[in-house]
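Take a look at this single chain in structure tokens; it is the form predicted alone.
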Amino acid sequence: MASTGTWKEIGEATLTRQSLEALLRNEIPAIRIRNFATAAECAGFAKAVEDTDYKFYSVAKKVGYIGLAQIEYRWNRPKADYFKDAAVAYEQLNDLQNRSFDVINRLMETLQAVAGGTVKIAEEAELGRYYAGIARIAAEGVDLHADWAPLNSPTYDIARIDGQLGWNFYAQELIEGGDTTVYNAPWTPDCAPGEIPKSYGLDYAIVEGAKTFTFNPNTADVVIFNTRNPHEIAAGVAGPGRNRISIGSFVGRMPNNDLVLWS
């Protein structure tokens, strides 16, 4: 069953896999798992992302990254190339995650503990790997958007999914603000087969009347939602040594009950 489910109860649950089950199936807003990693963790982790040389995504709101994003190739762009440069970006991840911890291998770990499927990396056959774990450096907020990988990434192989989550990891937080509020209406937009629609800076038109569920993540917390709802994060107050960096990735349902991560 594809995740366009209403929410039955506004709150976080804990990972559970009935819990986890729920959220693919967008019954419920929220998993957090709290404590996923320890304060020296956080801190090592939040000091090897400031000390890489990070990029900036070309959007208003300032938010330097660390990683790639398959969906910068969803536009004449040949497969090829998103799996050859998936194969360099995975050398900083792992010269990052080498200097701190291993964030990838721990939340398949934990998702494994309670998945129905496999618990892996998505693969394009022929053509290797999906890269996963995008770090993000941001205190300006994100705009309005939704990722649902069947009208993101169409000709791709993780489009047969049924169900997609975003997870994040926050090493570091903002003196104040920065919420993320996802909004209760699963992205199901007019487009003709094939067309790729705009999926950053939506409309509120297309949430107006929805039920919304705000949280603001804590250090060490992971916080895990339904992606084709429609979210936002609002601008928060950053200082020294307090802006918010986290890493995340997706992950899908495959029609065999895989769990499979790419971002």
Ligand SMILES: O=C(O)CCC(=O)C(=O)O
Second form
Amino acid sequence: MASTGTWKEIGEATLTRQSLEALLRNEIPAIRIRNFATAAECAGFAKAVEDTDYKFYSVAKKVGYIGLAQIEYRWNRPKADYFKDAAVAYEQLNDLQNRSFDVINRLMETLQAVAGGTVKIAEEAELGRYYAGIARIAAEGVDLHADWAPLNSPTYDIARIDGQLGWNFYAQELIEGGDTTVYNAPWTPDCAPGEIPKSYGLDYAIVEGAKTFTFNPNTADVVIFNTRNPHEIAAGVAGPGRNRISIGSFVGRMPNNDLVLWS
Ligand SMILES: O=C(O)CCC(=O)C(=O)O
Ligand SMILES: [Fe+2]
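Based on the form predicted alone presented above, generate the structure block for the form predicted in complex with the named molecule.
Next comes the full complex, and the chain you just saw is listed first.
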């Protein structure tokens, strides 16, 4: 059965200390930061992505990406492999940002201006820094999924968070479509202790009757939402210089109030 939901109001908020905390408590659907980047920065970032030799996720809908997702290591892969690969993935991200602008740092500074705790890249004791910042080219959409580290990554330090957000900066938009829909039915799958459930291609039964919020990924904006809510991206119409090009990461709140980033 779908949950009755937790949103107290529907709509996009601007970024303030209050809205950030409300989003972490899942009381509002989204925060939009308009004009996070200039038109020239957006064009520069989109070009830098297109000029990179990017990979595709092995799912039915084609999603091109640059970067590394921790979730890819959740089943039967040693933690040390992830942190080793994270260091390599940063080389490509640094190269990409050097050819355009440092989106991750700007986002961290923007959040820090309103955050209660310290905003930083997540770290694992003795193993190192998590990777944060996956760029995506996603004209065909992304299926219903939820991102919630306590269930996706139970043996990692990020499992200790009490709220998970996802932010995305949209550097280029489609001619039409590509909206993101968030369902206010915080993901609470049935699973045995220690079992890591599948989190992608979720059954629509879990969001039945839930409040929904759909937003447009407008060029130059950052939109932040609570990723424990199942969400999906609609397919759209691409054209020359018109694709759905974004970069983003998760932000989790740790017990000491720090906000940590990873992808
Ligand atoms: O690109 C988007 O609008 C959302 C991407 C997503 O699934 C996420 O940030 O968790
Ligand atoms: Fe997601």
